[in-house]
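The chain that follows stands alone, in the form predicted alone, written as structure tokens.
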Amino acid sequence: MSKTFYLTTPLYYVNDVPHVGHTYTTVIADAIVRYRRMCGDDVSFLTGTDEHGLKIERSARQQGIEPQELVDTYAGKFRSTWERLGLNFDEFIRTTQKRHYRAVAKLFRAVKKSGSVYLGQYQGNYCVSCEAYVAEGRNCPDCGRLTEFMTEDSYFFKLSAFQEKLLRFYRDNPDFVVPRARMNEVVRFVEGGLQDLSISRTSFRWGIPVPGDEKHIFYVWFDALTGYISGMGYGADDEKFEKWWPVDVHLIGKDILRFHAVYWPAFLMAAGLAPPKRILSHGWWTIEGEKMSKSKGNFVTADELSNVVRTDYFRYFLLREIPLGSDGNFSFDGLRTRVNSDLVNDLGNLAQRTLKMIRSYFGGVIPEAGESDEKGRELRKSCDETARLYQDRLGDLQINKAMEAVWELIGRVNKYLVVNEPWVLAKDPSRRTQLGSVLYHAAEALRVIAVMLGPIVPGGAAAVLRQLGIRRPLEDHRIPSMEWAGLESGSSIGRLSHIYPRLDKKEFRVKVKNRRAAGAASKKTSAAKAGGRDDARIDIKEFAKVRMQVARIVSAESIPKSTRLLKLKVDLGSEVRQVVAGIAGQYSPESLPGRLVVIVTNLKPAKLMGVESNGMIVAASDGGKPVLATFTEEVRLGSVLT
């Protein structure tokens, strides 16, 4: 019977499109679950979106839409992006789904029944950006932003009662958090003392109502963390939940470690459920040496990545560049250098030279292995040792170190070819058996390498196997496939082509520049349509250039052949101007004289339907219908709006 293995990414907060940080997390998860499937495990990979909270409610209000419309848009982008990149999750949970509502309610009832919840009042600072309570100080310790002081009734979770239980759990499970330094951080935090935690809010409405007291909604972290069990049947399918829980690995960024390693195990303990087995906490990416920020223009989206390079290229860079748990710097030049050095020069050239010689010297047929000489036996030993090391390191979630071991083997195979000089052996017919043995050993080592790289760069790994003439899909290869002598002598190799094309420095930089410019333009357009998004804001100097003054409409008449435009005469106190306005569909000419309106007076004159306009009337668009900006009090004509 196969072993179950359940892994999750965080539930990504839907306040923007997926970026390189989200992509990094999901690529790590995809690599781990691909490896576990190679081990023959029954695997389930959950990802999803966290869709409640004050930040979402405010963002939707700024854009003039309902919160559900906002989260539907972004949740769809996350799901479609992961599907397009071949990141094959099994479950996608959204915290606005009914199955999730049921699970949150069930968890709360269980926690409350255990005596771990009481009603009180929260007073203190709250970080809207992080959706987190701040113990002291005006600034959030995680993001540095100013917090807001709030006072409201709240249900509290007795977190303080779980201090010793958590510390005992950490002692019994010293590898609960990886890497070790983060485990130490968690222990120190809990040893410093735990305060009871507010788990409900009454000051806004975008959230899941508390059962039996619906003026309260759940604090976003009590809500979001429950997604790891709601997506696996909790509250709906007991058999499914019992099969998969507890989770084997929660994969998260270091900024949300406290919520996962302290709050979440405590909630589960209170409900009588097992805590997670392990939390893998990775580091952050800077972009070109700076913290990723939309305002700085160094915000790299998943779409930009996938439109600039093939998926294998950025998968390899993200997984290889830094040890898991450390911070790293993302740059397109760094990506290009790493790809050309490792994928193109090392792996690509090894595959090309080996297979071309088999085609040239043996008509495209895998030669007989023959008797192994000392160098051949050493290569086989290296393959076996690397396969064991690869399994140990990936089993311990050290993806970067597993990749290092594979690349050391690639170097040894390339050296094996250089030392044995098959191009020299080919010139001597009496050494044909030796030539066949050398090329078989190189091709078999290449096969083992391709199998090991399947979880890391599935596109290139599958291409290598096809060119070796192996018809079995990459997904069907298991750990025993890494054992020596899996390549069948006498079989034909496949059609040859470059596994990985080289990234030309000049062409690549132009492509990156053009793609990033297109992405920036697209974001700007979207922000403008949204009507109030942060990246559409202007500074006060730009706004000051627009001069708006109070005027009274003196006369209005239709413009021939136009169903939309009216010609207005407006009195600004010091002068009367002619203005053309597109308001005929909503206002009749006779209804307008005498109205106070707002006119933009420093626009250049323009002609509309042949009629000159010396200004623009200000109106709101309500469902596409113009509504004139006006005043309820008398205002002196010509007054400037400030």
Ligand code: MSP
Given for the second form:
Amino acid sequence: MSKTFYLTTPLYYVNDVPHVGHTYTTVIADAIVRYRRMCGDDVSFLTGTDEHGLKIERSARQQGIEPQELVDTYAGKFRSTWERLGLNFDEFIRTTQKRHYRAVAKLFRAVKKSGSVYLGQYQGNYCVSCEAYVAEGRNCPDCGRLTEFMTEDSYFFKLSAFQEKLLRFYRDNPDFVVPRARMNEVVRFVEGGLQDLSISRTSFRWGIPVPGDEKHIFYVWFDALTGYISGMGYGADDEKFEKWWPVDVHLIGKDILRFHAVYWPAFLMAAGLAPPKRILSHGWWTIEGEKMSKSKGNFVTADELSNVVRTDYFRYFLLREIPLGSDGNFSFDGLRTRVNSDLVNDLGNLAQRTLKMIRSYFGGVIPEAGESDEKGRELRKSCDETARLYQDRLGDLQINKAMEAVWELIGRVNKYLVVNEPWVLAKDPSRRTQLGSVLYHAAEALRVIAVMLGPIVPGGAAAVLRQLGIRRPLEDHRIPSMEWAGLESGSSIGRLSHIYPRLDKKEFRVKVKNRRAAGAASKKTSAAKAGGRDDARIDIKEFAKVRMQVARIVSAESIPKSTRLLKLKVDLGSEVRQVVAGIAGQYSPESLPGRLVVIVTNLKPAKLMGVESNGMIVAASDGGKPVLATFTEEVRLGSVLT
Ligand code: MSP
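What would you give as the form predicted together with this ligand, now that the form predicted alone is on the page?
To see the whole picture, the full complex is given below, headed by that same chain.
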């Protein structure tokens, strides 16, 4: 019976389209999964989307749509992007699916039954963007944004009771987290003591209600982590769940390690379920040397990536450029250089010249292997050793090291051709057997290389096999049973063509520039369609409908229970009005009286947290942070902005 292998990516937040970071995680997962399949394992690859939480709820409200509509759009985008890029997942779990709701409720009941849950009160600074309370300080240590102070009733998970159990588990499974340095970080964190964990919220509605106390909504991490089991039958299909759980590898970025290596095993232990077998924590990509961010304009989406280069090219670059676990810098220039040197020159040229010589000297028929001479035996030994090394490294999830080994072999085969000079042998009819043997050895090594590259660059690997005349589909090759002499003498090679076209520096730069510009334009159009701020142009009459006037803030006070809103009285010269503004995170009430501001004065009145607002204060949104519009010169109160 074949071995089962279950691997997951994180469930992606649906507040944006897939970008290069998400693509990286999913490409690593896809490569590992393809490798396992080519080892003959029974594999399941789960990915999906994390769709609940305050941030989604707010984002939907801002756009004037229901949260469900928002998450449907983005979840669809993730799913279709992975499908288009050939990233072959088996399960796509969405945290808004019914099967997921059932599983979360079941896990909670099991955890509660074990005595690991109690009702308490939570107070703290909460980062809306990262959906997490912040241990200390006003700014989020992860994203740097200003946090909001919140107090709420909450169910707590007794994480503190799991310290010893977790430490014992880490001791018994020292490879639980790879790379090792990250395992050590986790151990140190747990040794430092664990605080109980708030697992429910009453401050927002967009989420899964706690069974039996529905005003509580599950904390997004309790909800999202459960996706790894809800997608595999937990709470619905015991046989399926038994088959796949515990998971073999959770693949995650280093930013979400604690949730996976501390909280998640503790939840599972409390519920009497086995913890994950392994967590692979990868590093982060910066773009052209900087953290990727929309405001910096260095945000690279999966669409842009795949529009600019073929899938093999970015798969290769992402997997080869950095060792798993390290951070790396993404640049289109770096991608082009790597692709040209490794795929086009090293691999492409080896395939091209070997196959061309078989076509020219043997009419496209694979020659006899003959007796291996010393150099031939060495090459064969190299192939066997590389295949072993490659399997050891991939088994250990070191993809980039496995690729290094394959590239060393490519180098050796290229050298083998140079040393044996088949083009010289071809001139001497008495050395035809030797010529045949040299080309057979090179072509056979090429076959072994192509099979090993199957999980990494499936497009090119399949093309090499086809051109070698091998009809069996790439996926049907079995890596562990790959033996020398798999190539059949006397068989015909396929039609030859370049495996990988070169990326010309100038042309490529233009293409990147154009695609990026096209991407930005289409983003604007879709924002316009969705009624976003980057709307299509309007005429002056439409603009004139909005009346904006100069006002001075007379007083400002907090609104009970709200961490975001302030109640302001503003003087418009002819009248004093009350407006409610969502600026409490950035402006203290004492700092506001006397400030000149701009008020939209012809909006219909609205009630916010039960307080009437008769107008809207104008502010720029700087990465989500409001900055009030003002005047630096004297101006009469009530003046209209035109
Ligand atoms: N929703 C949570 C995960 C819940 S899993 C139960 C989440 N989502 S995320 O969309 O923000 O991130 C998903 C993955 O993308 C993470 O593993 C994260 O590390 C990865 N990346 C996001 N940006 C990245 C880079 N710039 N570089 C590499 N990976 C990065 O976290």
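Between two forms, the rigid core is defined as the largest C-alpha subset superposing within 1.5 Å. Residue numbers count along the first chain shown, from 1. Everything numeric in this text was worked out from a predicted model, so none of it was measured.
Engineer: Using a rigid core superposition, assess whether residue 64 undergoes a CA shift of 2 Å or more between these two forms.
Structural biologist: Residue 64 C-alpha, core-superposed: shift of less than 2 Å.
Engineer: Could you tell me whether the Cα atom of residue 547 shifts by at least 2 Å between these two forms after core superposition?
Structural biologist: Where the cores coincide, residue 547 still shows a C-alpha shift between these two forms that is 2 Å or more.
Engineer: Superposing on the rigid core, is the Cα displacement of residue 482 between these two forms 2 Å or more?
Structural biologist: Yes.
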